[in-house]
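Taking the form predicted alone, here's one chain by itself in structure tokens.
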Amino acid sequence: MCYAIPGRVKEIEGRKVTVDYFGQERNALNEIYGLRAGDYIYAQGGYVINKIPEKEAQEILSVWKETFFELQEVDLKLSKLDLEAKKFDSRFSRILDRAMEGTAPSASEALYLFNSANREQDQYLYKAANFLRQKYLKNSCCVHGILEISNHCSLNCRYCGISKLNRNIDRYRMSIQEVVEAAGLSIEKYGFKALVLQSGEDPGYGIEDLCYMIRTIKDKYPALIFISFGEVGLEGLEKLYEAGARGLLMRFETSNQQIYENLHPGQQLSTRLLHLKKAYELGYLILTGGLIGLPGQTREDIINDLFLTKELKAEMYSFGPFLPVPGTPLGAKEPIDKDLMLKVLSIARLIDPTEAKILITTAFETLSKDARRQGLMAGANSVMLNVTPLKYRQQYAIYPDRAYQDELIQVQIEDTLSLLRSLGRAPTDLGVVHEKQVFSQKK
């Protein structure tokens, strides 16, 4: 099963190409040689991944064509919004009415929506967010794989299960060969077109090791590679980009500097934000966000987190609930209610309706078994499946009893596709190229 639909190159202007998908046009950035108008390609996240033979593309498209439009009809039906059915308080209605007309809420308006204690209004908020998702982004849902290559970490973050403070877990570090083989299996056998490589801040991998790892994967397999190794330094970011990494998953966790420093002894929020800004300047796709339910966190902080994510020009919003880990300094704290997470996802969609991919995190799915379905119906449009080899997956214990920690990749794929079909979603990321990406390639 492919997590991208083949598209036909309509025209090429420098590195920027226009790609046709059943009459829908998208732009993508080309980094492969010899591409011509009329060629068929796979694109992911706004990048051309590889060229495929016309016969193969036509066979796939013939299967997809009818299904693609059927799914669109289901999605359109499920995302309809009856704007006159309910009578809510006037300010709530006014904020949502303006959002439907293209005016995103201000911080104070977003906080007002967040503070609603009316369950019926909350349900309408979720529907409004889903309406906007369908209006601007149609029924595509990106399905990425995440490969957790090491659970070693040199940091002592007070909430994290793989912190160096936690002496109750078995540590592992995959060899470069193991990483390349696991990535190849995910890309070639299981069809992933985008893959996140994740670890703690592991001193056992040098920058050159990580660069070699990424370069080898890119030389062997067509995929969009994201990195999530923590703070690797600004020079490290540049080297990893040159090696072929095109996305950075790095959450800032909280925009409240005092909370950040309390949770991350010896670290500075400004350093993390500098990494994210530098990565964007280099041309990385930015995947960032925060934790919801941290000690001392206010609702104003959460709204600030959402607006900071937009300010950082995030391609993907990654917000998950804080989940307490036994044995850590915050192990006794209670997790949040799932409805708070649904509000966060919905308000994120209202704040950034036209382009943002909003992720259903594994942490949210650990908190609530129905998180994926509910989140996708509340404005979200992205999921990540765990492709870490089973012999290592349980040891990546950032929080206990993670969703999918024992499930085979094929089972995860089948369950995900079944859910997406029921909601009218196509498991593909048509993507959009940003001017910053084009500029970064010309420097």
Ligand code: SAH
Contents of the next structure:
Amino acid sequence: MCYAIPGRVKEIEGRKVTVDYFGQERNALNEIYGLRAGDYIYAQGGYVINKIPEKEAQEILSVWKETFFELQEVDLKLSKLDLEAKKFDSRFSRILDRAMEGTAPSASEALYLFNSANREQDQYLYKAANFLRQKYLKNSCCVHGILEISNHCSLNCRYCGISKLNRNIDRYRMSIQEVVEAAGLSIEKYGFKALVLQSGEDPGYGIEDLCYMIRTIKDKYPALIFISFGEVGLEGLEKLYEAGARGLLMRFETSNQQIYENLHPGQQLSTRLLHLKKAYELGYLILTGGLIGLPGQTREDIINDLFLTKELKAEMYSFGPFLPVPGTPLGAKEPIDKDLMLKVLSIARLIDPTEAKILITTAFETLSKDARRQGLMAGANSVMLNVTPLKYRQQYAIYPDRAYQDELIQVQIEDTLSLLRSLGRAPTDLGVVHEKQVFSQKK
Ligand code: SAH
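Form predicted alone already given; the form predicted in complex with this ligand follows:
To see the whole picture, the full complex is given below, headed by that same chain.
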């Protein structure tokens, strides 16, 4: 969605354009023919999505102008850090002070923060993360849509409710036409500018089908398309990029190889990581992360997961709690405490303060009702709304009782906007472009 703010193209240098938003400049990559300085555009995730007529842009900008600065002011107020000397332990304070001055914590320092068992200190950690989010990324919060196109899956991931092992769910597969229509509705009617298409590893779609699906959506509607179909192969990634996909949502799930192999019979962590690396080389935006609270997972493992996400040059950190699914091999496990998730999000922000989009996942919102607000106040700056048609949504049961499984898209949008407004956040995605992307992408 994003009710993206129209920007004015200030300068074009090859594929890189400088865009002006009320005097603030951002960069974006252009894939539109004939774009010129002075044109008005929508950009998303660092890409120019489409050009808009000047008159329309001016109208929208006049509505936005006041709100834009008002929201920034509210955010600034809410993210102020009380710098009074608190009686925190000295190592904890030192790590946070240095983070605030621009030195991100090392792995052992991050672990030290994670291990703090003091509620007041934890609250300060969340605030510090929120302060850094505001300092580097201002009040922009990206709001993507996710469309779950099929719950068929040929894999046996032991934690997952739609794994092949689970015989207790009904399966669905949207036809290409249904997907294109649902995507069109999200983009045209609801105003989403970025959509994730997700499914199990469904052999029912061939790569050519998926390419056709993406090409058709891209031909008809202006949007940034992310794929999340699992391991499609390196060649598959290349084809899907050529078809127009520009982001890959693929969690590595856990960086602990032993745990990975226990949970994913017949799969290799190295193959998954190879996909993520290849995707980055191809120019995809990388959205990755893992599950928190897996059996046998230690805090060191989680810190390693965060550093791995950074190493993979993730555009977005996607971390959520593992939620046990009755009837699956891990069904009897207890879910984690919500505070652990807040710590993960805030440490992610400290580790990657300047550019990262940190997502509040639906799993976290399923675990805790107030997760979205609390997460946004602890370093996160991104949410995903579920745009899967209601008749299928419940069946995409990766875990039980998912948040928003019955909410109309319109209702989710209204709730999101009202929460964002109350926190001084703007549903915009004024991205930063990585040099690497500019040069690695195919012409
Ligand atoms: N086939 C795609 C999408 C998988 S489902 C892929 O392989 O990337 C999307 C995500 O749901 C998974 O990456 C996993 O992290 C998450 N998930 C699966 N089961 C879950 C559970 N029980 N609790 C929380 N998250 C779960």
